[in-house]
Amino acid sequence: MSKDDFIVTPWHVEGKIDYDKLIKRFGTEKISNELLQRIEKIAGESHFMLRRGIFFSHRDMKRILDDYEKGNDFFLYTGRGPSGHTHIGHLVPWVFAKWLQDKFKTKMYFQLTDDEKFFSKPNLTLDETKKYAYENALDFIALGFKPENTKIIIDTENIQTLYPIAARVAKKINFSNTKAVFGFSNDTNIGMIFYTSLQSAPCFIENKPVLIPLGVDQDPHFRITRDVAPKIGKPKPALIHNIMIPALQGPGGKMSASEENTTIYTTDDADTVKKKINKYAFSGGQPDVEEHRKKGGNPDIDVSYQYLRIFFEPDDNKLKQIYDDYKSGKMLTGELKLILIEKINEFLKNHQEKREKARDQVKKFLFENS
């Protein structure tokens, strides 16, 4: 791969990100500013993340706000594959879909695919898997969602409802298709060539249109669903995809929940994100403060300043401020992981007591068999 290619595919993000290349190869429709502000104008005020282009592209989104203004209901969806515990870039869809569902007064449904990551993680057991699903579903309950219009869907706790919805869905993929979406192989485990068919089975649950708020790496999985939708009479899938959250080490690649020393993760304490910030956070400033106040750093590279922009720092006036100072060379690389630091622990500071709280709400949570 040479240093201008990337690769996004639902398990593997390489490279640095051409955003406007990645719309062209996956064949998405940029948000505009016209889009934009119907969003703000229907919901009544508008989002930082949809401000910032932390949420940048998206298929069907002007449908579902048309069906809305004719009175037609949709539903919300995203998901989880659980290999590992909660960090903080899953968190960017799920607070969005949270702010979408107050907005919209839409029901959510959140799909933890155990048996998906147990395909595609060797290293991990259907038992350790679901362990995680149990876990990650603490941190998404978390983020103020309320039982009555939310439900969490785990794929083998729910298969006998998933199971025909996927049914349908598959026989109409071939092998072909999802060979050429997902460049499997002769080596590729059956599991994992059939499980876009549950992933898609969510989106049909409801007989209404969906959303699906996601990170961008997922679309290939909805691409095949939204070609198959017709062909078993349901409206095709709406998406909005959010960038990449650059790893701790930027700027390519992306967080992982396998690698500990790139990740902050929601349980991770005050101590451990106070090393791993200081410790492994790409820096966009000068080798020594000298340079650095006189040439000023680069905020649109270092990785503190990212994440203050993606999630940390909704407020727009304050992060300019950060903006311009670290540019100028007033603010030190020191100072802006420093406030980077507290932004994060007050965070996971509220999050963690709710965690906590939350595993007395799972059950209220969990999506019944019919």
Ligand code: TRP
Second form
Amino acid sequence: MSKDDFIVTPWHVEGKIDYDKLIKRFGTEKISNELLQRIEKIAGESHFMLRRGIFFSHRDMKRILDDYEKGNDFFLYTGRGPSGHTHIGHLVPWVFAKWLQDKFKTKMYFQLTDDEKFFSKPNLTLDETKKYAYENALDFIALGFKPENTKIIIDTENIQTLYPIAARVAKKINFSNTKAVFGFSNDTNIGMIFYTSLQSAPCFIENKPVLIPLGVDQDPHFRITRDVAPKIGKPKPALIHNIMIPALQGPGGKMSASEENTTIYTTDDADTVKKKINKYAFSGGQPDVEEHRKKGGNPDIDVSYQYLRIFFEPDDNKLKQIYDDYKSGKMLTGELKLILIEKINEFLKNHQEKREKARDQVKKFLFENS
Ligand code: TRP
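Starting from the form predicted on its own above, please write out the structure of the form predicted together with ligand TRP.
Below is the entire complex, every chain and molecule, led by the chain shown above.
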């Protein structure tokens, strides 16, 4: 891979991603200003993740809105591969999904793919991925979803429901097709090869069109699902994609830092957050204060600034002030990091309380096989 090339697949993301190029490569559509305004109009307000291009691309969003305006609703679906604790990047599509759910009054399905992570991670047992599925469910519930209109699917628990749908999907996917999309080889385990049909299954769980907010790395699965849909007499799933959330070390993050130091987990305590940000968050600042004051910092590559932009500072005016101050050299890297640390810790304090309360709630959210 050349220096300015990049890879985006569900199981491997590498390099500095050029999102316009990615849209072309994947064949998706950029979210235009017109579409943005249309969503705002129907929702009655805009969302900072849309305004800032955190959600930047889509498939068939227009059809979803056309149908919605004619009185035909849709449902929402997203998911998580439980390979460990939830980190703050995972919350991006979930928070946005919650907003969509509130604005469009839809039902929501959340899939936890304990099987997938067992297949794709050599060192994880099925017991471990299942344990993480239940842990990750707490983070999802903590964001304010309600059991009346939100169902959590755990693959190994709900296989009875998923399997008949997955089977219909699987029959329409041939090996050369998945191989081309995911780059499978002869030593790929066959769980992985079948898996895409399980991630497709929730798309067809209701007799309605589905809209999926998701990280763009998951698009390849649904490209396949969209090809299959008409062949099994179902509407194609619509998608709305968010950008990848950079590791603390930055997009081309050094792999030498241990995995847990590349990100902030929702279970991290305040002190850990402080240490991780101070030690690892890639800085767009100058090597010393004098130079920083003179030349200013680069917020566009600064991970602390990016975290504020992506998630932790919804207020556009405040964000702009930080941007300007950092760029002019008025704000130092340490000061910027402090703002982020305080924002994250404030968020996590609240989140962790709700997360613990969610333990008694989980049962009500779990999808029941009929
Ligand atoms: N494969 C996803 C992951 O590794 C989990 C997932 C399942 C998902 N269904 C989804 C993600 C639907 C987005 C949308 O995280």
